[in-house]
Each structure stands twice: as structure tokens, then as C-alpha cells.
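In C-alpha cells, one chain follows: the form predicted alone.
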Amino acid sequence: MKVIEHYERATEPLLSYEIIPPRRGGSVAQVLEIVEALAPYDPPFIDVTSHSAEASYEEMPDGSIRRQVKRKRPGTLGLCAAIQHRFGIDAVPHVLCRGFTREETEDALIELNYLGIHNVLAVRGDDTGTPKVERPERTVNDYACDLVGQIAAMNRGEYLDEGLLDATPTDFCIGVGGYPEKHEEAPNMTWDVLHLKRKVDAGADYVVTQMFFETQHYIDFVERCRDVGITVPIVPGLKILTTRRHLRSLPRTFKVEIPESLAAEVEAARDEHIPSIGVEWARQQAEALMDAGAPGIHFYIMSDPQHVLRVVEPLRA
């Protein structure tokens, strides 16, 4: 089922999740254990992130430096296939602009279509410092709205090879990202929301937000989106703060604000008490968001679902 159909048919807010593939050479068993832990809670869908190639530098015995470019977390498509066909949970692979050509993207979308996976989240992707080297016959999507346009074109049966006859249309539901606290590259919030509208106008069916810790940010963001004519579902994304290090790493990495009251409580707490503080904050935030009319909550999970399940259990009671 398409993600947008889940939201259209829902009689109460939906709880969905996002996981990451294992590192190169790692076992998929741990990731599948996360899915097994989530399955009893009937997730409508699970997102699987995608990662483009990154540059790494290794010092050799002779003192020289070797530069390597490789994907550290491959396997998004295979993991999505395992989730959908082993667990019967709709999988949503992330499809990136950065690190992939439009031709590679089309190939990946064709594979997803063959696998019966008809949901994707179209995102620009992080800047890894290793731009894709373009060959003359290859092209790239510079922005997420370009990527959405490519996927929407395939849904109309329009492929990169314009000479194809009777090309079969795909049937992808397209999600995109939104930023309640503004994307770091946007000059202002108005510009950012109008850019989001361009993604929706290009064919996006729903929006999932970046994590945030202040509920009012989401409420204000949704109001701004509705004011410019964005009518698709806007799903809030939440991350549970579980360590003292998150006070610095989350704002630095994701450009989000930690509310003063939460930061002060975490800073004053013993290490073993911090996860409970984060769980309670997320639970109250999720309840407030659902009361405010959010269509669901999308939880960002790294490698351990235990804290998210502590939030989810009382929400389902």
C-alpha cells in the first residue's frame, strides 16, 4: 500500500519509523531484529536511509595518504525488499540526488518497481565532499525537486530514453523532507517553505519533517505551509535524546534547537537517568503533536529501538 493511502485510511495518527542499513561488511541480522521488535506495533511503513559514497583518508606505512571513495552503508534496496516481503510492512527507501546520476536513479527505481516497492522518499542527501563525476552521457539531479520531477515523469511513463515506445508507467508514492526550523542553506523561512511547495508541485505526495524538539516549531511550520497552498500531509519527525552528547551533536549535525528546559534537565541529570528524560519529553511531544492534528509521528531510530518503544507503548494504550 502507498504511504499516502495509509494516511487517507487511518482513523487515528500513525506511528512510523526510520532505520539505517548496516555498515559495509556488517550483518543485516541486527537491523532485522529492530524490524522484528517494531512489527508487533503494526507500523504502516518503515523508512530505510540511503548513503552515497564518501571520501576517507588512510595513512600508509610509508607515510603517504591514500584517498578512498566508497559507500559505507550499501544495501538499502535489499533491506527494503526483506522488510516488505518477510514482514509484510511497506518499505520506503530513500532516493538521493547527491552521489547518484539520473541514470543510476532510474535503474534503481526500475528495480524497486520490479520488487513491488512503490514508496520512495526523495531527498537531496548530505554533502559528502565527493561529488559524482559526470560523464558526458550522464546527468544529475541538483535538487530534491528535480528528483521528484524525475520520479513523477516515470509515473507518467516518461523515461530518460525518449525513444522508448509504450514504456510502462511506474506507480510511486513520493515523500519529501521538510524543515520546521528552516534548512541550513535557506536564507529565510519563507524561501524554504516556497521551495518545499516546488517539491510538492513537482509531484510529492507527503512531507516528513526533520527532527525537532519544540512542538511549536511544527505548528508554525504547518501553518506557513498551508498559507502557501501546500495541502499534502505533513508528518512530524521525532528523535529521542538519550545521551548528554546529544546536546551538542544533534544541533551540530542536524541544525536543530534543544529547548532550554530539556537541555538544563539533561545537563543536571546522572547519565543513567538521561534516557528516561528523553523518553518522557518525546512522549509528551508526540501527544501534543497528535492533539494539534498531526497525521502521525515518524520516529528516527539509529540502531536501538528500545527507547522508541518506551514512547510508543503508552501512545497505543
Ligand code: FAD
The other form holds:
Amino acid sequence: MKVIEHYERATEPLLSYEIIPPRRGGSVAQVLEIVEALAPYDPPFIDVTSHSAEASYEEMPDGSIRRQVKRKRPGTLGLCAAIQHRFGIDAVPHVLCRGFTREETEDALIELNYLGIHNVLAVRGDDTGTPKVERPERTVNDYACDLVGQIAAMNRGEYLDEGLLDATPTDFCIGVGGYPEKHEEAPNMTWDVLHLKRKVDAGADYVVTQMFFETQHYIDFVERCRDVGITVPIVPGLKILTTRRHLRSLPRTFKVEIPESLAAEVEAARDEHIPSIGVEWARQQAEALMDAGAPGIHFYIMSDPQHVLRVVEPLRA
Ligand code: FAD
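What about the form predicted in complex with the ligand, after the form predicted alone?
Full complex below, order starting with the chain above.
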């Protein structure tokens, strides 16, 4: 079923999850264990992130440096097929602009369509320092709104090769990302929200937000979005802070703020108590978000679902 249909039919807020593929060479078994752990909680859908190629540098025995470009975490499509067909849970692969040509994206979407996967989350991706070598006959999507436009065109049966005689329309439900604390590159919130509107106008069916730790950020963001005419569901994304390291790594990586009271509590706590602080913060946030009318909560899971399940269990009780 489409993600948007899940939201339309829901009688209570939906709890959904996001996982990442294993590292290149790693086993899929570990990731499928996460899905197995989530399955008893009837997730309406599970997202699987996508990762473009990155450059790494290796020193050779003669002292020279070898530059290698690799996708560290391939496997999004295969993992989604396993989730959908082995567990009967709708899978949402993320598709990216950065690192992929429009032609590769079209092929990937055809692949997904054949696999019976009709949901995607369209994001631009971050700069990996390895831009796709552009050739005149290949084209790229610069922003997520361009990628949404490409997917929406395929939904109308318009492929890149305009001469196709049997261009079967696809039927993708399209999600996009939103930023309650503003995307780092946007000069201001008004600009960012107007660009979010462009993604919705291009065909996005719903928005999932970047993580945030202050509920008011989401409430203000939704209000701004509604003010400019964005009417689709806006689903808050939550991440549970579980280590002292998160105090610095989450702001650095995701450009989000950790509220003073949470940071102070974590700073003063013994290491073994930190996960409980993060779980309690997320539980209170989830309750407040639901009270504020959020259509669901989207939990970001890296490799361990246990902390998220400690938040989910009381919410479902
Ligand atoms: P866009 O919507 O393209 O916006 C990027 C910036 O450009 C914003 O500042 C926006 O205001 C501005 N902008 C947009 N359109 C225009 C325009 N036409 N002209 C000028 N400026 C414009 N990254 C991954 O690598 N893999 C993932 O799987 C992944 N999943 C994600 C899931 C969610 C829910 C979210 C919120 C983020 C995810 N990301 C992922 C991270 C994301 O790729 C980065 O945050 C990226 O920097 C921006 O992506 P976007 O789709 O929001 O970009």
C-alpha cells in the first residue's frame, strides 16, 4: 500500500521506522534482525536510506596515495525487496540526486516498479566530494524538486526517452525531506519552506522531517508550511540520543540543536544512564507531538532498535 494511503486510513498516529543498509561486504542478516524485531509492532512502512559513492584515500607501500571511490553502503533496493516480500511490510527506498544520473535513477525506478515497490523518498543527498562525472548525454537532478519532477513524470508515463512507444506509467507515492530547524544551506526559513513547497507542487505526497529535539520546532515549522499552502502530511522524524558522543555528533552531522536541559542532564549522567535519559526525552517528545496532531512518528534507527522499542511500547499500550 502507498504511504499516503496508510496516513489517510489511519485512525491513530502511525509509528514508522528508518534503517540503513549494511556496509559493503557486511551481512544483510543483521539488518533483517532489526526488521524482525520491529515486525511484531506492525510498522506500516520501513524506510531504507540510500548512499552515494564516497572518496577514500589509502597510502600505498611506495608512499603514494591511492584515491578510491566506492559506495560504502549499497543494497537499498535489495533490502527493500526483502522487507516487502519476506515480511509483508511496505518498504520505502530513498532515492538521491547526488551521485546518480537521471538515467540511472530511471533504471532504478523501473527496477522498483517491477519489484512491486511503489513508495520512494526523494532527497538530494549531501556533497560526498565525488561528483558524478557528467557526460553530455547523461543528465543530473540538481535539487530534490527536480528528482520529484522526474518521478512524477514517470507516473504520467513520461520517460527520459520521449520516443518510447510502450511507456507504462509508474505509480509511485513520493515522500520528501523537511527541516524544522532549516536546512543548513538555506539562507532563511522562509526560503527553505518555499523550496519545500516546490517539492510538493512537483508531486510530493508527504514530508518527513529531519530529526529535532525541541517539539516546538516542529509545531512552528508545520504552521509555516500550512501558511504557504503546503497541505500534505508532515511527519516528525525522531532520533533517540543514547551516548555522550551524540551531544556533538548529531549537531555536527544533522545541524540540529540539543536543548540545554537535555544536554546538561546527559553531561552530568554516568555513561550507562544516558540511554534511559534519551529514551525518556523521546517518549515525552512523541507524546507531545501526537497531542499536537502529528500524523505519526518516524523513528531513525541506526543499528539497534532496542532503544526505539522502549519508546514505542508505552505509546502502543
Ligand atoms: P533539497 O530539497 O534539494 O534542498 C537542498 C537545499 O537547497 C535547501 O537549502 C533548499 O532550501 C535549497 N533548494 C532547494 N531547491 C532549490 C532550488 N531550486 N534553487 C535553489 N535552492 C534550492 N541523505 C542521503 O544521502 N541518503 C538518504 O537516504 C537520506 N535520507 C534523508 C531522509 C530525510 C527524511 C531527510 C530529512 C534527509 C535525508 N538525507 C539523506 C539528507 C539529505 O540528503 C540532505 O539533508 C541534503 O543536504 C538535502 O536534501 P533535500 O532533499 O532536503 O534537498
